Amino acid sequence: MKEKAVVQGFANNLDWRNRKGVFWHVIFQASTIVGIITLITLIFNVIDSAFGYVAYEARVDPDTLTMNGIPLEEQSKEQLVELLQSTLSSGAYNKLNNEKSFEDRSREEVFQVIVERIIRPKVVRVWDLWPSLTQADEIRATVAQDFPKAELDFVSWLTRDFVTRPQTSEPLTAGVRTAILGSLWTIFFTILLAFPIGVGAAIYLEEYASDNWLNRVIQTNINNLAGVPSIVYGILGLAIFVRTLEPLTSGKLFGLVDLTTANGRTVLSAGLTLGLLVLPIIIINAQEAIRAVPRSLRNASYGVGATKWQTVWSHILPNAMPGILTGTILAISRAIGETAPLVVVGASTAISFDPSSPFSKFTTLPIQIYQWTARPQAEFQSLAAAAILVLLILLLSLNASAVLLRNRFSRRF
């Protein structure tokens, strides 16, 4: 009879358990099932509103800039600029000319000028993607009566143009070439800080640190500093790099200050505010990395005779770096999504020419998405689509570069 209730008793507990195991298979199912669905959303939404119809009506119509009866399409570049010289103001042709010359400008970057400067197109209306595909007939029949100037198109936002072109006030001559490069300025310098310093630190944390006071406190330390808010990190650049070290940052220590500096408010600024951002969070996946290289492989370096270095650079190193790399990729991602320590720091949001130095004033894409998004007319609205998906494909080659490289380094042990 004991041996019975015994075994029934197990039985139930299994059951018990099982039951327990699907709930909870359940839970996590739906779980991922929803992070699906909505990132799904999230990236329809994008797609929604960087494709649709445009109505747009021209300031200035393009029939009435002919030259000797050649049409604005068919002129030359010669007769492009000197239609520029002949409409503009001195003061602007001069302040364009000084920004690029114009025999430095192709026949396609002078049209541009004109579209900008000229013609002026200015959108009167914006539909999303769902819309101009389900109700094209309604949206014709809207334009012909209420905007009969008009012209509809049909437009993808996000265009080879639209990478190209640096940023202008007119959202359809709008470009984020300027924010690219200031994102990859910024990344750059962001990695060549928080890379080195942080794989040291990790390394010293782990193979020569001794467990003291002061070594348990600046592990605490740096577990902490990985949680602190992003705009803590914006002051701290702001005080240190920007203020302190303006003469470094600005340029001024190596004599290179030129127009396009700001007071050290620059793009070396953001790199070292944004590379102490992910110092933190580095260092302690770079530690996980080489605390999960097996002993066996140290005992059998320093039983051959190899050093301290010679096994932390010939084995531990190698064996980690895949890990590091990880940890790295996952540090720069949320480093080239940040906004709040660049904004603090003194990045532009209205900017049209391109950083040429670590001393240059910068804007980067997420500065660009915020900056358009802020603003209600519904065309920004598609701009600021259409530079999310330009971010996503640059984070995804970013990290993709990163995982080849990692996927290089791994080996099996």
Second form
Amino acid sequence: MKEKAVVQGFANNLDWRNRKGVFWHVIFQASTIVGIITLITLIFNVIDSAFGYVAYEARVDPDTLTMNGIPLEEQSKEQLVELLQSTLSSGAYNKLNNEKSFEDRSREEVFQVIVERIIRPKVVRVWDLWPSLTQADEIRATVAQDFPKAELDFVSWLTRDFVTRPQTSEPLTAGVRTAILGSLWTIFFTILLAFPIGVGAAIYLEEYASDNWLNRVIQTNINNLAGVPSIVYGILGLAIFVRTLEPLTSGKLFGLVDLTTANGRTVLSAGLTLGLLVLPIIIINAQEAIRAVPRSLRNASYGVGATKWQTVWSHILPNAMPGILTGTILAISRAIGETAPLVVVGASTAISFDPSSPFSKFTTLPIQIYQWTARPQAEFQSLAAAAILVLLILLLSLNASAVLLRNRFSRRF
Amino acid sequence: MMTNNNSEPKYVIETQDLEIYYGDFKAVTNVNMKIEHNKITAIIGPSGCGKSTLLRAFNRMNELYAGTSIKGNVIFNGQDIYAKEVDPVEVRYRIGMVFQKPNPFPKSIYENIAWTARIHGYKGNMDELVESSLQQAALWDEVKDKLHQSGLSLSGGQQQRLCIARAISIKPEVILMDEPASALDPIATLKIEELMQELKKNYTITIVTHNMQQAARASDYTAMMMLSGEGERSGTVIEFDETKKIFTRPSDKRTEDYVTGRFG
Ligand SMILES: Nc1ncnc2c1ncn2[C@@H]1O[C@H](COP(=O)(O)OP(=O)(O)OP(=O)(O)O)[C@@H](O)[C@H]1O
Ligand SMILES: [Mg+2]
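Form predicted alone already given; the form predicted together with its partner chain follows:
Next comes the full complex, this chain leading.
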């Protein structure tokens, strides 16, 4: 193209402007790449620990369990049950039988019980995924040399059993069912508290509150509360829900004290504490969503003589709902991952029974992960990695269901 | 509650020394204007002189903008609509409004009208009401096969007529229109003008317009607004008369300049 004649007072600086554009383009792209690399490293790190070779030794050698010359693997179910009966104490045997009678168990299930209760494999060494893939031969050689009696298996620490088994102290049989249920119960109460109150407060502040100093103070406080460290909410929850409202949160008020409840350190207290934690976030996001409803829609509604409530209920809320739900998703994701406030509120360190009511003791996935990572043995790091994967999957599926819900709202017209 | 004091006053809306403020800023000053029954009154004037502001004061829509206040009175059927005991919701029910930008609800065409009727407790036959409202707004033939599609799927002109149908479905006594044809093509504009002539039989209409031909063609009375007064910052009605007179023998030089296009 022929160059434009220079007009007096204007610099012909297109080249320079384009170069500047490219410069910023590169900067922004680099930021994105840094973010992606961080994410990949994180995921790789988790996956690396969650899979790999495990060397384990039997505490009781299966060869000693041969019966009439038949090796353990080939024994019939009846023989296996007999073995259990003769090896375990009668109390332990009856307990197992009460949980599910041996008649109803399949041979595989009985065999599993024998592995867990008699053979009791013990992890002697674990390897991460990367060495397991690249140095399998060396690993095999090491095991053959150092642990001649050990078996070497490639395991995925994240299995269906891992998700459905309760917590135990035995790494090979530990699961996260208790923690998952604890997390779900907790989040349920968090949503129950924070969503209606948060949306209600946002409606009030946006649609009803007049612009006076009191409401401005309230607004400023809410904005600041969203930035308060979560541990502070933990202390607040401890003071309010665990101590002051103990009769309520422990279930005493409803005559529901069972011996396992721990003085208000319950699922209910934890959920309400997290509810307080995310309340400001939900309010702020909902306010933003309500503010984004166009003025023309409000005009249309008020212009046909609708009352404030009719306008809010029929137009403002439905139109703000996708935004409100997006904000709520973010808030809930944050609550699911919180650890510190729950430690303060009194998450249990080791419980193997599932939470069954609002007044149950609890542990949650992040707490479980925290406890496992605090153990020195490598196998617990692997368990923690698997639990992190469960937490991520739980988060993603909760988010996905919220997104579906949101899309249903926005598809209306 | 608003009641008709006089059986049938000649003027539906009457303003007395009306001043309208946005915070401290006085946007409209000293308006005395009487709007007659079953007539179309046009408000014309340059951009920013306070036409929309004045129109919104007629049904208290201005209260939805933060910081607005008024001085003086707006009398509707003998009742001051800004009196303490008057509910603005009822004012807007009886004095409907059509906005400059078409704003159907993001609902179906049918629901746009049905929702409006329902919130006012309409118990009659909804299908009939929807049909008659759309017919009065000259939209029925175009939408009768797609009543359950979104109101937002219509063209701009159709959306505006839907808004008119919505406004008349609840039988207001006055319809305020703020440049209802500003975004429309000449054919749609004409349609809306025809529609106004039709609606005039049952309703009193006040319309803001930038279109001189439209004001001249369609209205019975015309109010000419202009910035004047303190430092030329507040708008006021400088001349209010029969449309014929405004466009042929205006008494104010500024009106003459404006309607003949010599202004600005
Ligand atoms: N919400 C508001 N807050 C503050 N000032 C406003 C507001 N709306 C309008 N104004 C001011 O009031 C004056 C009149 O505005 P208005 O919208 O009534 O003009 P108009 O005559 O309708 O103009 P147009 O023909 O461009 O629509 C303008 O100076 C405008 O800046
Ligand atoms: Mg205007």
